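Heads up, the chain below is alone and in the form predicted on its own; it's given as structure tokens.
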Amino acid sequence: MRSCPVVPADHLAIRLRGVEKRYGPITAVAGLDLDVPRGECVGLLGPNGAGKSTTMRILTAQTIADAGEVAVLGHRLPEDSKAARAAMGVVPQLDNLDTTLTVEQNLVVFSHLYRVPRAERRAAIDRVLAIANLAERRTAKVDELSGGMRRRLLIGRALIHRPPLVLLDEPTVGLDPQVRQELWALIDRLRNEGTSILMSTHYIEEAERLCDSVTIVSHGSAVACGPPHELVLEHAGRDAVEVYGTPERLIEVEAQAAAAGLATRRTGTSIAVLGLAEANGDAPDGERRPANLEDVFVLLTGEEIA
């Protein structure tokens, strides 16, 4: 793996050091090196079973790491996790709104829970559901909002006390495209804000749009991490043949393109072949288009579904 740009600790709003969790013979998290830079959005990427979800919770101190360091906003973990719980927002992937509340008395427990003072709360209500553009919706209950409403109610929920960190955790699962570009633009105006950001996701896409950076594991470790067109360019190259055709004509190609030396990967009923600037015109006919970031996944974390 290329290393990672080296960020001073002070500059980080996370910092992650050969971090490991074990359950029993299962090995969650192995060895994990992760930096979150202050400001800049970073998209953690790998597929089920990688140790997105441990990670979280070790961030969040519901899980304690077996070995290595963890710091967030300063605060070393788990000795300091009270401290940095207090100061991070936290999306959770399941939605634990409480439905016989509306929406507002949704975010008023939560001013109380983070300590917003008495003065600023009805302020900090309104800040957020302007963020959220749930101002129409402050007396609805939440049992009567649509999912996309429900999630954008959970992100703002998560920043009643304007925490310098989010943490989100699968942001958009679940909902159409849509509500995910809406939220999209929610998530892409924190950044503006100067909001550090950890996003894990499975949308590739989600990630290649919003995030400054992307840290992508298998296994429970890191095997890249960097800007999403840098690591596009690095493992793929600029552009891809996609090829159409028979099983029999897939495997073909897929043979020529390993004689070639070049790299292949399934995409449904064809086959993506990467690194043409390496072909020295040997590239098959098919379909040109540009390498992208879900090609370096699929390519460093591998085709089979855990």
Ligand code: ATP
Contents of the next structure:
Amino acid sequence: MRSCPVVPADHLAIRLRGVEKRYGPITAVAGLDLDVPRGECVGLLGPNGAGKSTTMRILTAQTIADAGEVAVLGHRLPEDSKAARAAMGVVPQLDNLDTTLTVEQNLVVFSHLYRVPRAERRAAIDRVLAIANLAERRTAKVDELSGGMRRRLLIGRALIHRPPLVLLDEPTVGLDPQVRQELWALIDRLRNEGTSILMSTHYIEEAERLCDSVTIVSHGSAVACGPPHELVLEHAGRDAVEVYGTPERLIEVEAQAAAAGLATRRTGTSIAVLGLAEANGDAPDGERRPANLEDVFVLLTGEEIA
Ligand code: ATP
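I have the form predicted on its own already, so could you send the form predicted in complex with adenosine-5'-triphosphate?
Starting with the chain above, the whole complex follows.
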């Protein structure tokens, strides 16, 4: 793997080195290195079972690593986990809002938990309601909100104490495309305001759009890291040709590409032949398209389903 740019430790919001976590015979995290430079949005990508959730749990001190170094905003974990947890904002994958309370009451609870000074609480709640676009729903009970509104509230709640670092665990999972785009705008705004963000996601397009850099994990360790466009150029080249056909035709195209030294990936109904602009020789008949981060993801993490 090409090594990631070396960033001085004090410029990092998150720094993981050689982190390991085992559950009996299963190694969930296997020597993971991960950097989140201050002020950047980093995507944590990986197939099911790659160790993303375990990594997130280590960062929030819900799980303690067996080995390696973990530092969050300069606090070492697990020793200083309380200080780290107080300084960051965490958006869990599962909605754990209190449905018996109103939108505003949920925020009041968190303003106390995160020790927002009494004199600043009202302004902090108004600010979050504006960010989450929920000012008009402040007195609504949470169970009256749509799924998208709840997710906005979950993100807003994590921002009540203006954290310099936010962890987003699968922020748009299970949401329809319109709501997902609304949340992208919210996350992009946070990033533009200088908040450091670590976001785990299954939606590669989401990472490609929002993240300054991504770390791709497979079997618990990083297999690539860098800005999405650089990873695409490095691993998949500029162009891909998508070839459709019978299963026999696809096997034939795969074999021809392999003989020409070209990488391929399956996309369900087609084969994508990668790195054509860089290669000499004929391209197979098919639809030419720009290579993308999904190509890189499949190339590096394999095509089998865990
Ligand atoms: P997904 O995308 O499916 O959520 P993931 O990348 O988040 O996957 P993890 O949930 O971190 O992956 O799991 C990594 C590995 O560790 C898996 O093999 C999983 O079964 C195992 N694992 C995770 N938590 C536990 C646990 N509490 N006990 C035993 N095994 C666990």
